[in-house]
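Take a look at this one chain, the form predicted alone, written out in structure tokens.
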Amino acid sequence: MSSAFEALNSLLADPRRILLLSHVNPDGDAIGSQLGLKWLLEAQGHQVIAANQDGVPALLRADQVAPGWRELVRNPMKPQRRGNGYELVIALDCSDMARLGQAYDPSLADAPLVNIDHHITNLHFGALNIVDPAASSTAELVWRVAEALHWPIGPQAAQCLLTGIVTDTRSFRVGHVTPALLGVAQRLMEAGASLAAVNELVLERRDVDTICLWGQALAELRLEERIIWTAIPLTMRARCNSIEQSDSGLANFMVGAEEADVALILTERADGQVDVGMRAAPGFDVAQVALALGGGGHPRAAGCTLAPPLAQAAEQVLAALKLALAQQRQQHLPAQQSPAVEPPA
């Protein structure tokens, strides 16, 4: 990784006009790593625009957890920005180019592309790839960049990076949490970040519309071959005045069911496509299923977007999951012992 850090340092030797992008339907790690890196780069004298296709989720629209969130834009290629001419593009928390969505414009192809990510399904699509599937989050990788390049981390950057780490580890409750990561969190808190703000305002807080949507979705809950799943059509969202990402956290809740190895949520979008979110219990892997369906993610948290209608998408994903889980269960079985052979009389 040190050679990658040195290569990035060379790209940043002179002040640059830099575009930071993250994936569609961004989560806390995407927003936290984007804004954290924006604060860090601006402190180094660079001009930075942060953008993604879908904007900032409602729960992250607070200066206490994502300072600078109002500056994140949806269309980085407006005329007034195109004239600036981006000299470097950095993709964060994104496993492949398609996940950048409409925020990436073909005219950006002339600028070097840096890929910073921690998904195991990452396709290493950048001219420079800083990818580590063992990292807890992309925000942790941004912290490593800052440490390696000796950038001071101010309180705003620290808060954004801590938000990314905490949201992607569910407040330090998943397998990638190590003593070293807890040390990173301590350093960020010493720099001014608040752990309590992320827990209280992002992980624990829900508005009434979200609670309504969870109730509707849970009422339609189904269990098939240890897959607990539900679908959220547009009509369900309309009943709860819910228009964006209000199913966030529901899959994590569902996968806690004793009878389930995987939780699945299919959410219909206004454009007719279907967002697929999957969570796996310990010992199971949904990343390869997501990758086969055109998405990506982690072994225990992955997703994709499908074009077929909701019912057809559900059939497609369930069939793929049932096959994958059957194979994984077979691999988990203990090796068969050969029957004992009695010696001849």
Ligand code: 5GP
Given for the second form:
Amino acid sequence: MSSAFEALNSLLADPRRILLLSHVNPDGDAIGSQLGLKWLLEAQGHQVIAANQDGVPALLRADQVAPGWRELVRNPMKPQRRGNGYELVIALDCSDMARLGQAYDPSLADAPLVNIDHHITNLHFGALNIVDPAASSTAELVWRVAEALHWPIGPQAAQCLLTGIVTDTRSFRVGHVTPALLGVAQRLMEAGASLAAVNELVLERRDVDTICLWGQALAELRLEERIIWTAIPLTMRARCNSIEQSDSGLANFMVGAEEADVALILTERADGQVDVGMRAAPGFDVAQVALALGGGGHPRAAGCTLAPPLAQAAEQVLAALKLALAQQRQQHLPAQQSPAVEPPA
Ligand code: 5GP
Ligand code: MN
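Same protein, the form predicted together with the named molecule this time rather than the form predicted alone?
In what comes next, the whole complex appears, and the chain from above leads the way.
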């Protein structure tokens, strides 16, 4: 067992009051890893509250994909939840503490903080860090913890973890899917999880308001130096009645454009701040640009939050992307120019 797992095991030697947190505007991996770990820890006799600033997104409010979703709360500090205080805090799927948003209260600093995450830009902010950028998802890391500590995985935990893995890999379609990951998925399905439920209820579904927003955003599409991008001002969201934050499906769709190496979507939030979502085609990396702008993510999918106004945020991120892409194309050049096998003289 690796030392990080051993250290976590020691923290869990006695029944604890544990708070599980994940990031603002949570996705399937944030919710799946949180709820999966909640089921697992409760089966070990711990008392667990799971919380995040924005609650459970609409598509995940279904027992078939996120069993236990009704128990996830937005304010973990209410006296009836806090009890005599949390003895351990675990952050899931967060590359830095700002990602916890208002779900994190300064008084929690008294409890040890465990950071379980798979972002390459993770800042190792925990007292204990279980961080592996090679992992497909935070849910996969939770699975590894359960395996290492010999925790049985019941059907609910299995479903939550599979939901995290499947949403973060877009159903096993991304580059870092390994044979071992398919083995994990097989075992989660054998424990009772449904792969079809995640595909049908989460990945393949969106509401009409979101489809309307895709239409409006795609009508404004621009292509500059192989960056395909669009901006979603609040007025556009109002026209489509789309109050929830935009889903990541549109950026994934846009980066499929043959003429683009990167897709970029800027979304104006109600508070005026600008959410930036980026996707890279194979061979390109947007994580470092996101990190430099105060955000983070993965080489092929990253994001950050910028100050208003929208137009200025667009200029800032486009300039950074153009520079980074030019450098990355330079690095690609020698490999492309020299043939793998010397032609016979
Ligand atoms: P999405 O475009 O789906 O919202 O995010 C893509 C990836 O970037 C996700 O892994 C997400 O965690 C990360 N990300 C998005 N926005 C931010 C941000 O503001 N800060 C950080 N640290 N990561 C972000
Ligand atoms: Mn994730």
